[in-house]
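Take a look at this single chain, the form predicted on its own, given in structure tokens.
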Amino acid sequence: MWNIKVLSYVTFLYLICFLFYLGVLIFRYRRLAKVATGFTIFTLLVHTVGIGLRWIESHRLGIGHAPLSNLYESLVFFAWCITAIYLAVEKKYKNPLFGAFTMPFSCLTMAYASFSPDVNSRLEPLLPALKSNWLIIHVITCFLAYGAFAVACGLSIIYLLKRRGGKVWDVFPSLGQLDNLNYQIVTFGFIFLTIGIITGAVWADKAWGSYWSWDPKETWSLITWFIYAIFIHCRLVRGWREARMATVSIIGFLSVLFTYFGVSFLLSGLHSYAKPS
């Protein structure tokens, strides 16, 4: 199918994006920075076209649902969210060097979606539990949160590397600016994660007759929510700054990855439809 071919190409395009940004970091060429940004925008557009083609193909086959329902489609959308949020951050703060630590997340996510034998990329009808108007809202809000947390993790890694010293890191903003930017992005993600959990609870009530059932996916989503709630609490109430905040941000993203991948592959529950078939 054309959508799968286009999305497979996107994986390699993201690899090129990463190499461009890495070149900017190493060689400090301003023109290369513009090329890196422009090529990333182009890749995001191709990525969007691929998602659109999959949606069109779904309607052509009589399935007709948004491409957000299985592991493959969620991985594709996850990578899209990471890139879109990164480009918004780059535009606002006018620093393309962040891309060297963000594009790997997009590239690896798409590579896993496109080439892992564990991921089923076929278009299939929705399971009964997924046939709800809440599906799109729930998935979009959760993955906007996950995308923001991925970008925040990249910034946290930059922060910790810059804190260790070395001239190569002088091109990045100050530690204080990185700390503030990390806090802003985590707050953005936390808001959307909260909305995602709430809409998921409403969806669960419609599908299974209960707002909360302590399903493994629900439990780990709540754990992730608490980690980022602690991040914000410690910042606002305890006045935490710098390395501790960057560390909590990275721990939070590890929790996101376990919520997303670990639960799907290692634990069984109501969300078992997310497992590859």
The other form holds:
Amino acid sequence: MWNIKVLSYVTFLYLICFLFYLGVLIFRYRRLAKVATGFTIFTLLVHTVGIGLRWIESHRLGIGHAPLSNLYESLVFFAWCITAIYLAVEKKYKNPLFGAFTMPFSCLTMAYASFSPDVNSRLEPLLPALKSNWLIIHVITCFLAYGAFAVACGLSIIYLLKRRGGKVWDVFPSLGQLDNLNYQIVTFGFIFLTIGIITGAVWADKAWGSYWSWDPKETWSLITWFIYAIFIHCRLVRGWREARMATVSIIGFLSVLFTYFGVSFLLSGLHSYAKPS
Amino acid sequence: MDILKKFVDFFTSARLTIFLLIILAIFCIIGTLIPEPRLCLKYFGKFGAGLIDALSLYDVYHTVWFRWLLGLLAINLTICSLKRFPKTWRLLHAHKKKTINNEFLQRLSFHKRITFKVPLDAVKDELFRITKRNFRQVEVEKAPNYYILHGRKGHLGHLGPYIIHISILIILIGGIINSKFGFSGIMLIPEGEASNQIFIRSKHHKTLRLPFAIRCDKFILESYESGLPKQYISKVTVIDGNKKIPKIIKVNSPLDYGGIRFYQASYGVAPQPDMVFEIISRRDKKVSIVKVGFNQPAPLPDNQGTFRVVRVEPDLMGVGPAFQIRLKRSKNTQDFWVLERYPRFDAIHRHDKYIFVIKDYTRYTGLQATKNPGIWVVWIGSIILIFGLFVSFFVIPQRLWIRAEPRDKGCTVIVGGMAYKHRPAFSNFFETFVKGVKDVEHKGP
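With the form predicted on its own done, generate the form predicted together with the partner chain in the same format.
Time for the whole complex; same chain goes first.
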């Protein structure tokens, strides 16, 4: 099982990425920032190779399926999304300083996937209900959304820390820019969450004959959708800005975490195959 | 009167939308956290459980007041949208009235003044071309002493929120159609038999008869080597009058017939199955295959007795399908169980001349039959919703004006622009555009 080995090394690579970005934050060397970005791109490539290997190996075992079917695989993909979205934001806003706040999310997610005894990393054949192309679209869109919400949460934490003052925070974009960035990433995530919920409904309709059955996972994704809908309305219609928005963004991400982990561990429902086994 | 006005204002405000969304979220949270009635009694006591039952919190989503909340949200959405629409309408048609003078342009958040050394006529066409390249709609206003270009694009963006809100109403309407005119139930069909009866899932156990029947020809359970299930397949025949149509129903590939969808939902031992047993002699390991109907006597291989299957349990105390056999020899009778999942169970637990192993039996297939007449309304609403989101967040209404006036031998040009959202992105665009305008002088006609 090469893929599992590669993916567990990726965890350490993310730790190194985080240390690089922390170094950038503390020492402010331009060159170090370039090294950090380069190293993160390299890590993302290795991560992609790991996922690809897993896909190939599953085909070799004769149970071929896209590596998006259980908790382990979804965690691995979640970390991939966070990093990819982070790199896109870094490139667009030319600021390598958020890294220190988003890389820990990637690293912890990978560490949890790789080293927790609760998470089964073995390649297993798919249950009949999971054999659907809608599943692949559903998982990809949901996790792009979750990744975006994670990055927005990181930005909101920076925002709230920066607001309290202190010289360390001067290097970050202004409060207004952080606020704007938070909003834009949330809207990106909101679109993908919507598509994720809809494709999930299409899949449920195909597999179970009911597009919406108020299963806990569905309900919690709807709750998350409500929270971000509130976020967007507060901003556009009520004119909320800054600290209050950052707080709502963090609450939204907590809801994402509960949808993802809380529901799988604490509540039972149709999505129970995502449970640790 | 003042209170009434305040009440109406609140009812039509975005504040109520946010309030309703919060309330809906809270009730959804309660709905997922309340455990089943048995556990509620344990955690909250008799009074608590009674209260939960009285508010029907076990199934929040289907209560009358949850529907009222959704209804309120729909009304609020409609009213808020209608209330805002005139403003949007004016934005969409704003370009018609304004006089574009220099003061107006200089008040815009993005503006730039450029002086050219060549006369106005020399750059006019190029200015038009560069504007046209960036804006789909360009209006030209000409006069002896000035030349005005007005470009606009992305005005669909103003309509984004309305598209989203309409789509949500469409999805809710689809949901109402489904719950009013649709149904969902289960059909249980043993292999070899036909049925047209659906057991409707509801509080009052209703059944529904279809105008056609479905016969289950064969149920197949495919497994991986590890024993995990791979696919459940029902080979069925639809019998509609004289027509007999063979079909296959699998998980994730339902059958559509007569406006109803049939899904592979479950399977199990048929109520009175035909069975195939392997009877192994302990002494010489000779194997005989015996076919037997339910509760029908069959001779043992040595012809010195009979056996019959007297009871079939689809799941005996969690160990899976079990078959109780009554074995009769001249004097004594013996009852024992044969388990499908543990083929060696009989060999270990009973000492007799013969070991019984169940090889095959008649199964039934459980099909879920669903009619959702509003499902396409839901999907159309969903597509519009996604479209509306993209329009709202990615189509940015932008406007740009260029006013050129001849001055001395050359001319002055003022470029002004505005965007209704995503100003940083527009700022970048504006800079590049102005650079392009400056280069116009060197290109010439």
